[in-house]
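Taking the form predicted on its own, here's one chain by itself in structure tokens.
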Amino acid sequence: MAKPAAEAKELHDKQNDRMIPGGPEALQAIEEAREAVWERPTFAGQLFLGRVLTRLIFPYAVQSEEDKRVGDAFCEKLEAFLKQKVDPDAIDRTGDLPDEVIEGLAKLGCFGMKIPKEYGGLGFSQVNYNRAIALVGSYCSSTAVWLSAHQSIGVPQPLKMFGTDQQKRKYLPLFAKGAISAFALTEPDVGSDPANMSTTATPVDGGSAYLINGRKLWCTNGPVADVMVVMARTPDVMVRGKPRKQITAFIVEKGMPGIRLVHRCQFMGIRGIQNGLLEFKDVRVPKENIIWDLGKGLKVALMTLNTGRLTLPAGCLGGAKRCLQIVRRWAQERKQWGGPIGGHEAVATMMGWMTAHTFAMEAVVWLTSAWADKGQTDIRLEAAFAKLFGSEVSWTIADQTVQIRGGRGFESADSLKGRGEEPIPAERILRDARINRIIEGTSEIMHLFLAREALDPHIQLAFDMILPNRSVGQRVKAAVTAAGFYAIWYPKLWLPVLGNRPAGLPPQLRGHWGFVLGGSRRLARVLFHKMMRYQQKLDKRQAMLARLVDIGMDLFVMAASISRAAMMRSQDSSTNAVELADLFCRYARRRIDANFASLDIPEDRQGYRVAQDLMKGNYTWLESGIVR
């Protein structure tokens, strides 16, 4: 069903696609930016069209044992390293990573852990190299970041994806060898709105290089990077007659003269990262420091978070695995009202949300990371899945947490420690786990991308019939396409599902498996029809599209929790994972059932209004009584 990404550009500057906020410009930025074509299967995107492509999920995919030899080593010698010379508490206390972490982090390689070894790197695969950051997230979230932001959104991700041979050969073993790059994008007036962009980048020397003027904010690792990929705007190219604005990425290197830190930020949480306000005057860049080409910055952007969005909920993986340590152990010596704290109901029933959740993170976490590794599927929604479940779930867990601790939970581990109790910082976890729905795109924002992710298809078929200057030939057959298209893919909605269940599922997941079945069915039909309904309003009912998507992220989640539970059921008959994924399964058929009832609800729209009114100052009187 994919059209040429010119004409898929032509479709989304003109009618269709108000569902990410900023305006014509931004919109016509971000489209351009997508990946307009589908070249490879995704699972999740077939969801979103009643299909269940059972042979991309069963069997779980795996690591090989010779990949996991690898990254056994390796992480016996980070967890190692971690306990010896890494102390959390006082990295978070002072606000810095001292000199001998970062130095020993570079001895082991954990700069380069995703540099090709023909640079100098370990060229971790995908699995190890998240292995690698969930087990530091589980230990110092603050270090994670170091080490994420450098590999996942840094300048050493999109090299390897998008970087000439020059470039490769001169950064990648600078990475290799510990150098840190950062990835700015941010500025202190433009969030999710790239059209808005005030950096600029005016060639100099008839093109042979360009400088350099502007601001960038929260910019991790930005304040000691050696090398940074920096977006700027260069100037507009003519398009249709029309000026259009162009997002270009460049190498910059910390020598270059102009670069100043204006600000170190400091957060609620992680506060031992490096992240700041950099300005850039007149900075001069060769323009062989273009990473692809003119104009193509923003797709460097998103493309490269496509896999860059797998470590987030790897890192949410292990302070998800730390926090049922603690809670297991303190709901065993903890006793109130004549037992363990763990033998009460109240207290029982989150310990059993957070192991199940923990368990489905885990599924769809190693899952991602071996798709991304084997390059057969399109991830792009899967990883986006990743991080939305990992970030919302790891937030709860945390929050849950500090609850069982109850008051100790509430303590830092410093005051614990100090008063001779055991310093288990379940604070600090929470406030790290805070920037996880922020980071990487708001949980906001990433509703808003699988939701025009998972229409696109049927925005493709709709193509010639949108388009203002179409002929009425094409509206025509492109009428006839989509009608025969829909002839035979709707009525197959309402059929009865038969067969299409994978061989060795234990008993206990049958019937989960086939509310996956229908379940996909069930939201295929119910998105077509809010399609027809409320046809280019759609954009409008944005908390009805969120449910429609985690009603997707769900039977997702579900459908990795049932293959990794019958994987490990086929290699130990013993184990007790298809009783995680039976107690998930029931808990997400629960909140699929719950938003399918409450798609529109009338709330919504006055909720709307009372923020309109909100923001007018007419509810200025529920502010009294504070201080002014």
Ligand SMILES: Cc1cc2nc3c(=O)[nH]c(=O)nc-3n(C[C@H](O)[C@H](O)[C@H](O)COP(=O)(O)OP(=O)(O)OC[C@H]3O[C@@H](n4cnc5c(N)ncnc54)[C@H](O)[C@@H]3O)c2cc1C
Given for the second form:
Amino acid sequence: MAKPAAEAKELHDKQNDRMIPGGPEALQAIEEAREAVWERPTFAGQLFLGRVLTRLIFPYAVQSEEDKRVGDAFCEKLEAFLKQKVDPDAIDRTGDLPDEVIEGLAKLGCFGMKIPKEYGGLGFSQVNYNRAIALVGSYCSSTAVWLSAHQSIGVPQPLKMFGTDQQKRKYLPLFAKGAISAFALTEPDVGSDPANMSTTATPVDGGSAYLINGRKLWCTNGPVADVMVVMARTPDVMVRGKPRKQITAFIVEKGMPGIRLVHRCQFMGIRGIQNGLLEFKDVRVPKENIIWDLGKGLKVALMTLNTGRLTLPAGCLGGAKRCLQIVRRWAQERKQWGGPIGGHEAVATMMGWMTAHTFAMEAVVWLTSAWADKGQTDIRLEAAFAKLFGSEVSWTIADQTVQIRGGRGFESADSLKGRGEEPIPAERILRDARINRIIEGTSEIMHLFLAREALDPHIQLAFDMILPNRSVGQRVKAAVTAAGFYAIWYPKLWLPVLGNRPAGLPPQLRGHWGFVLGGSRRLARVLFHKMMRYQQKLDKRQAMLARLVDIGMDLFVMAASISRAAMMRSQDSSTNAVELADLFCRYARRRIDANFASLDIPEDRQGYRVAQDLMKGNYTWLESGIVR
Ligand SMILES: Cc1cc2nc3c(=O)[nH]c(=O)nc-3n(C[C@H](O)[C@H](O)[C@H](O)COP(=O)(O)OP(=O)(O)OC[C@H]3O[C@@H](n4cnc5c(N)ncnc54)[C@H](O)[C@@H]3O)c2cc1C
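What does the same protein look like in the form predicted together with the ligand, given that the last one was the form predicted on its own?
Below, the chain from earlier opens the complete complex, with every other chain and molecule after it.
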């Protein structure tokens, strides 16, 4: 779907028009902030159009030997440091990362992993950075979040992408030396809907500076950050006679007067993070501290997250691997009903699921990280898939680990230790894993984001035909263009898929690859049918859209798993990775079939009605018998 940059503006305006009619102002702001143009090929985007770009995913993108050596050496040092100096249970208990841990991490260069070498950082590739986060995440999630909030979404990432030379020279070397950063978008009244934020930045002194006023909630690293990126509303601009909201990103330094930590927040998991409610009262920020440009703040935030999101699944992967290690040992060691619990089918099938899905997570994490490094593909959809899949799967894996550990799974590591048992932290892992389904885009918002992007090619073709304010000429032109596209595209979706089988595919996986090809065409057809049926009301059918997105996600993860297993087989003919890819594909195919079979079910509408009645208080009788 590559579009020349010259068409970007026109396309952008068209897209805004489509989303706006009757819609809230916030939608308009979000719509404007999304990247409208696809300049590089997108595997997942094409998958939703019924096309599988085999050349993008085969052969599996691997890290170069040289880059791997850098990562190996660093991870070895980091692992030794974690084992010697970091006590994850003490961090969980006390809610604090000791100073010596933070200093030690800074000394290793952990706060400068993603800072380019020219600014004094380690200049890591995305793969090496994610390897480090997966390693830390496998041991102490709080520590992983300190590092990730700082450089996946904190100031370094937007500065690298949009900063001026002057901003980069001023701030990046500080981070490389250990200065900590944070990302402040969420407010008490706006979470998933940041366009409605109320923090303001008012120009003063003829626009040479801005005064920031407002409150930012749940800002990770905020209480300790030396520098933050703060999103705030700058004065509206008039577009076609109507005011349009402007959100701008500012670099804010700790020492600027008027910043106050109102409250340090405490959570069910990742208890060692520093996270707080911050108040900004007439905080004076020079205009040189604007990132990118006035009004580009939401775009900065969304585009930062497009790659920033790759790190969270790497942390999830580390956690999932730790769970596998725990259950592997426990399922053999623990004997009940005459044998090891891992010999009972109910436990064994959980372990099989965990193993196959950890392999699939790994396939996705290293593929998307390598794609980010190569820079030849657009990975905004794949990063969102990685986040959604990684956070959901790692949560289930953590839950199954607690289940397999039985009562010990529910007992804290300290308590286990107190009575002389090995302090295995299954309950902490579960508590720590829960947040991943909420931060950096909730699972529900990820579904909506992915559905919007999946529909984008159709929206581009359709709007001039369906919008009320279009002239007859515009409608006719759009109809001709669309007819030309659909006349070729749609019949193709019904044809059998011939060829398109990558070389070196292990026989056990060939059928699964065929399923990906056919599944992609079916998905494209069904998505098109639903779009025709529901038209502008499609975005209201969130449950159905989520199932369609989940089908696309499972197809993508299948393709990544097949490719990774084929690569591993080509390197070592005795590898059993093919078995795991096969098992994952079987699970994924069942889910895909089930999702196709239940796409448009009446229970969605009935459930919706019941929920509305629940909110009106029509089921309060069901709350009887509880403490009032
Ligand atoms: C530990 C922690 C760390 C965080 N770190 C940061 C940080 O560093 N910087 C920062 O800016 N923010 C941070 N956040 C905020 C986080 O990003 C938000 O919690 C998240 O975006 C969700 O917003 P919310 O909690 O206000 O939920 P809401 O937006 O109020 O949503 C509540 C529920 O409604 C659903 N929902 C909302 N809108 C829709 C819709 N249109 N359709 C369907 N479902 C919908 C959501 O999915 C969710 O299930 C952090 C939060 C926590 C708890």
